[in-house]
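Only one chain is shown below, in structure tokens, and it's the form predicted on its own.
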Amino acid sequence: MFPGRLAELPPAMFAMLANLLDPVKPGATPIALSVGDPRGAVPDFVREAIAKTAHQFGEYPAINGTQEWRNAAGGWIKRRFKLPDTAFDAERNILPLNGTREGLFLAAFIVTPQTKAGQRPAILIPNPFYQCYAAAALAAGAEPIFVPARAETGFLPDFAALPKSVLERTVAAYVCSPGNPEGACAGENYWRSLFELADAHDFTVFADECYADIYFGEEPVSALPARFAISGNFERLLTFHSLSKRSCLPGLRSGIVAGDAKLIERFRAFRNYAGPQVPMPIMAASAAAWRDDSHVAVNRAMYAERMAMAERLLGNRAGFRKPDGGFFLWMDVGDGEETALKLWRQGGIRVLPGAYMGRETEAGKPQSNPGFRYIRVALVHELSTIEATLGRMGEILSEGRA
């Protein structure tokens, strides 16, 4: 079906923002806070694993990981969410990953029929989004439903609020959080309610919680331990976790996904045809990168530093909101994509206008869009580079709108 939809995916993010800016010379050397690629050392740790298994990558790896890598996963999983050992099976109830957007977008697959209650499928996505949701969803043969996340639900999406011929017809809904792009996390009373319009509608929960260990205060609530007091079991949940933001190790592409074991076998027949093994050096290394906390607890105060400069830098400016976690400023600056191109003219800053991230919520309104009024901001260069940035930054916005 995806050829077929290609003209319903919302245009590409990053090449909307190049024609944006590139016709355009910059006011200074350029600097991209807009693209979220964390930074920073790979652990010694990693750099052994691979070179002491890299002679397995002349083997074809098994489609559910090796012993090791299901050891360590499971066992983080169970660590860091605070699970019962009777409760999560690391041989039933977690897959590995090429990353986890392969996962979040081969999801859709497995949970998506020809027809849910005589009707196309809907899967229900955050607005603005993960572009990656939007492409699953409609390779899949679902309808996205794009639900604005704005300040006034805590920018979070509220799904109960849909009318009830579109829940009814519901197969799956995405959950960011911490979010991307607003760093929003979800609430224990959030993750029951939703847990209860998925059961009363039979429907999955994807839950995308690649930033869970990127937080400025407490452990935000996860979607694995809320499922579980509720029901004793992870029944319609689907959660993702990735290496790239928890271990600043992006090029790796190692994530994993966890949950309902019905889901999760289902999950692995379709991962033998349609999804690529993990290799075994790379299950090696993320074995090692799951086992150890260390190394998280310095990346989490890093990016503490980092909120804070920019808390101090910008706190008084530009609609300035200090995220629950993640590492984006979710700027409200009146219209990003004007602001995105004054940053750029005078200052070389390259951010992204919210609303390439989002969805007019009426046809031929552009402010009706959710992001229309934010620009994004990423905080992934190191402090100097921050600090530099974000002063320039300032005195621009400073200067009123363009």
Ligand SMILES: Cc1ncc(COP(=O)(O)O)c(C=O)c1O
Given for the second form:
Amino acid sequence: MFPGRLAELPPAMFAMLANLLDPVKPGATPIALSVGDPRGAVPDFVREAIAKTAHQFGEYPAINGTQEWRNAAGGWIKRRFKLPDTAFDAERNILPLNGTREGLFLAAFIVTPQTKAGQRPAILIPNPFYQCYAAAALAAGAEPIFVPARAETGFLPDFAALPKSVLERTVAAYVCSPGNPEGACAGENYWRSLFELADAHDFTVFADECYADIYFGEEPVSALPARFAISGNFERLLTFHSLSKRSCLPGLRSGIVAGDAKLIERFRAFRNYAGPQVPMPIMAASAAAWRDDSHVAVNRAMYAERMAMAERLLGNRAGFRKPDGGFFLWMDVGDGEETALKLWRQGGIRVLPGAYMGRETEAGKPQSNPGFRYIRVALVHELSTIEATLGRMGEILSEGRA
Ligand SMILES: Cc1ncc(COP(=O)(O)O)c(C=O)c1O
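Output the form predicted in complex with the named molecule next; the form predicted on its own has already been displayed.
So here's everything in the complex, that chain up top.
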């Protein structure tokens, strides 16, 4: 599909899903549980901030964002991750993004040299994964190394198990916590081991924490305090945060990259060449959203209610697992593609086969894809729709079973 470095990218996962399902007649009025589109009400303070500053669409914004934005976003980082005032400086440790996807993609360029240890640089990617990571690695000239995140490793990638020959040419590792698609959260020990590995082999950790505020038990441990506890700084770390999930504002396209001051400085320089600035009214709305935690608590409670409903309806099925965070079910159904087809044909229910987010670990063996056995189910609709759809889904999944 793409030329050059990107030639090895498969078609986008929703294009694969359309290929699978569109030729088949849905068994009922279609309902999409395939897309992670948060669909919340837009808070009034967001509308007001944009209306008040709309005249500033007439100006080029600064790549650093406004002082108001830095105070608000930096304030959230310190408050949310309990960092001492002296540890984190919004002037040096943070930049605004047009959503985290943009930052997750561009970050690969600032850490990838021509060669490392005399070889092609490698970027480590959990498998399955948010598809942007692979595009970023390839575009930056690195080899993506897909590292399985299966049940046996707590649905997180075990990077330390990689051969030394890979680790010595590694320039970065993406980690997603809470994870999309599995919803697993990295704990303190996971972060500590990862930073030890990153320090030993001199690579950067890209911590994608865009689901950090959607959790069902304890607050997930963030990479920022975990790194700070080890070294008293954020060396070899960039973290990515988003309003898309926290505030149900995916259309605002507003995110944060935060971490090591030297990396942020390099990122700023690179973004001055190639990064899209964030429009001033979006920055004003974003600042208002980062300042406020009450709407986030409401969103979190809403997702917890949906997850409790899912547990009630599907929890006694083999293959159901309650995630630690995020808003996806990652269900082991034996064959994700076959099940997605069945749910569509019999119930008009659109879910994503897990394999579409993963890669085969042995070429030509579909079952070696760590996502093969799974479907991903997004709980983004209102409760009554989720109740009706998951109820129906449970019935369809039970059909044909002893
Ligand atoms: C794991 C993960 N990272 C990043 C993103 C991008 O989020 P945004 O660009 O809206 O901040 C998403 C969106 O679905 C995601 O699931």
